[in-house]
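Next up: just one chain, as structure tokens, the form predicted on its own.
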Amino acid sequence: MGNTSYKKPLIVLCVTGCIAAYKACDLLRGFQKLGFDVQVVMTEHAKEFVSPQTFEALSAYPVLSEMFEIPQNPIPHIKLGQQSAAVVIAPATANIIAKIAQGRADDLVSSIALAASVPVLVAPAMNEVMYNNPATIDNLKTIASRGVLLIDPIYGHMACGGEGKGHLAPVEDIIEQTLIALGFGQKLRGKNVLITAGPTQEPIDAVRYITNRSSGKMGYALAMAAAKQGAHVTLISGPVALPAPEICDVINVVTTQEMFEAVKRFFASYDMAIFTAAVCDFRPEVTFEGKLKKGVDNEKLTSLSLIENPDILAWAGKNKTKDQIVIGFAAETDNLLENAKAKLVSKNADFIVGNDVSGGKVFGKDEACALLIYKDKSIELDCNNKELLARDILDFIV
């Protein structure tokens, strides 16, 4: 911690002294691809297997090992154990499991585990004889009874040359169990989800365009939430100032027509389509080459002729099959419920997520409230940051 500033939800990855420590590198990258920052904490014995520099290069954060190595933060075990999203100990040796069971706190890893108020997940890895030792079995039962989540090892080849149960669980399983512990299930595993996000831009001339206030944050949050639920996600994004989520396929477009063409190209093969993009309903009839000059081209600038853009949501509602789910968004400044209900019917959508954008709300903000409309019902979703709101929307729809 100290001067370290995390920009995303944080996973504390504790690595202990085991030959499987090298697999923590893949675990780190897997969490990063899901949108987490990762702070690696290593025991002294872990450094015998993987150098701290490797984890620092991958995580972009200094590896922590000692209780008092950061003068600006003399109690890192408290902050890391309480302000992170989860603590994952992988690989976990018999020694660290015994420490946790006994409530010992004689190094940074055991102290973090003891101080944690967030989910703690332990993925054991050790020789089969050590794993099946009655002391280890009792320790595992003890920590499980206290709420520690165990990710069982698997049968596999041992460093000693034999085979048996004690091989670290697959990285994918550790990640999945962590997501479940954080409330992200795998309800969309095997499903294809198409999402549009952000604004579109309609050029007037070489430097001017028509657009709107959408930041794309809600669409990007939904893309990440769907991916964390196991879906294959294709995100069709207008121009935004957001990093592309590595776990999704991203298609960048600019105009509404370009977004429409991309949707038409992919729509038929997707199980769910979520249209969060705030597309421009109209575009200039003529796009001028070069820059129109004030004082010279005033007539062209003050008498722009606009024509209607394609209605992407209406097209999807008209062309969906009985097995496809179409979700639209309605940004309204008044009569939210009535307008959202009308949009549900006119666009033939399955759900409409209504946002009250009056007074500068929602657009560009990190938080939002939502009204979910379906059939003849409506439900208010609690105001929350958009990452959690995205999860709530998907949980309800699924």
Second form
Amino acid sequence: MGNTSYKKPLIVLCVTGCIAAYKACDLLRGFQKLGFDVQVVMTEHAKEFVSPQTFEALSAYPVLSEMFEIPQNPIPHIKLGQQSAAVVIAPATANIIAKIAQGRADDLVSSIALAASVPVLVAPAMNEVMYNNPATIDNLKTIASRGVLLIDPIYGHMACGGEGKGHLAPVEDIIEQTLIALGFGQKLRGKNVLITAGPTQEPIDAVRYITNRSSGKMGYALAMAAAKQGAHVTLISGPVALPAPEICDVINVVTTQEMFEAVKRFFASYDMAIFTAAVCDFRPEVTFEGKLKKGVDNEKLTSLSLIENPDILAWAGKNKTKDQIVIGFAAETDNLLENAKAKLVSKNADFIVGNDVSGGKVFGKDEACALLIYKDKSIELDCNNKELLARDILDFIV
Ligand code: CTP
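Coords for the form predicted in complex with ligand CTP, given the form predicted on its own:
Below is the whole assembly, all chains and molecules, this chain first.
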């Protein structure tokens, strides 16, 4: 493609020459937060409004403008429009809309639009008289009839003075329309979702701790899946080696007590809470400040006394209102159905997702199978990678 080193799904953001070009910076940031890489393509006129360096610094990729500027890839207009997730033209001038309507391909932006096989979204922004000109109206109708997704401008202050309809649609609307075009859902729009993930760690001394094999992958996958359904997600994470999903608010904790405090702080204002964390049920009664030494502190090390940690899910089950949904997990090596059903009752959860973790399954792995327990029912969800399983769990629950 334009640059072969894209690491994530790609949005091609085409910026054309309009005073609203600076808003494309926020759009770029918004797409990045959702986990996309963004390749910015600018027309020559767009560079009169925002310098390419601004977009390069924000996107970490060179801005493209010329058809043949990358020697190793002389046809970026074909590849960008076919191997990206979507092409978003924002702001789109009357001129680029006219070119797309005519099927012209005399610069990189119009060529990408003509060659695109992925969703193309166009967010017009221009003077109101230009927007209402019958030529522009016809052009917009033409491109919409051919499948281009239009994001209507709004009424607002015009750069040339006065007020009128021609103001670029709000950045959030452009992002929302893009997500819908990409098949993301809106099932959790407006909802607050709280998720615990990963293991907790309970310190013994300055260097030693008790923990478990949880990688956090399931919780992180659920956080992404909920956010992609439009939820505002707060992820309370124990120590994991996963990148923080930018789309969520992440609160890092270490011990069970810290995780419990964070849950208590947020729980009341959340619509749904999902407890995927593999919480340490016990912690050392005494934590030693320095490092215990073999030969000197053997007695302390061999006679560690443990005390019970709070059960966070059980606390949430006890304190939930009738409008809150509480979902727990049950990691079992034996009698999955029986144990998961018992946890549904003892923790007063609305759903329990049961995982068979016998023989080293699930913990740390990319795939999992799940048995969903609710009321007196149980449903087996297909084994899948954790991203797809997370989507299926949420689909079912929502
Ligand atoms: N859980 C919790 N706080 C704890 C222990 C568990 O919030 N102190 C939650 C987990 O996040 C999970 C569910 O309770 O959603 C079940 O956790 P699991 O470890 O399977 O069960 P435990 O209650 O710890 O019981 P056991 O270890 O005996 O199976």
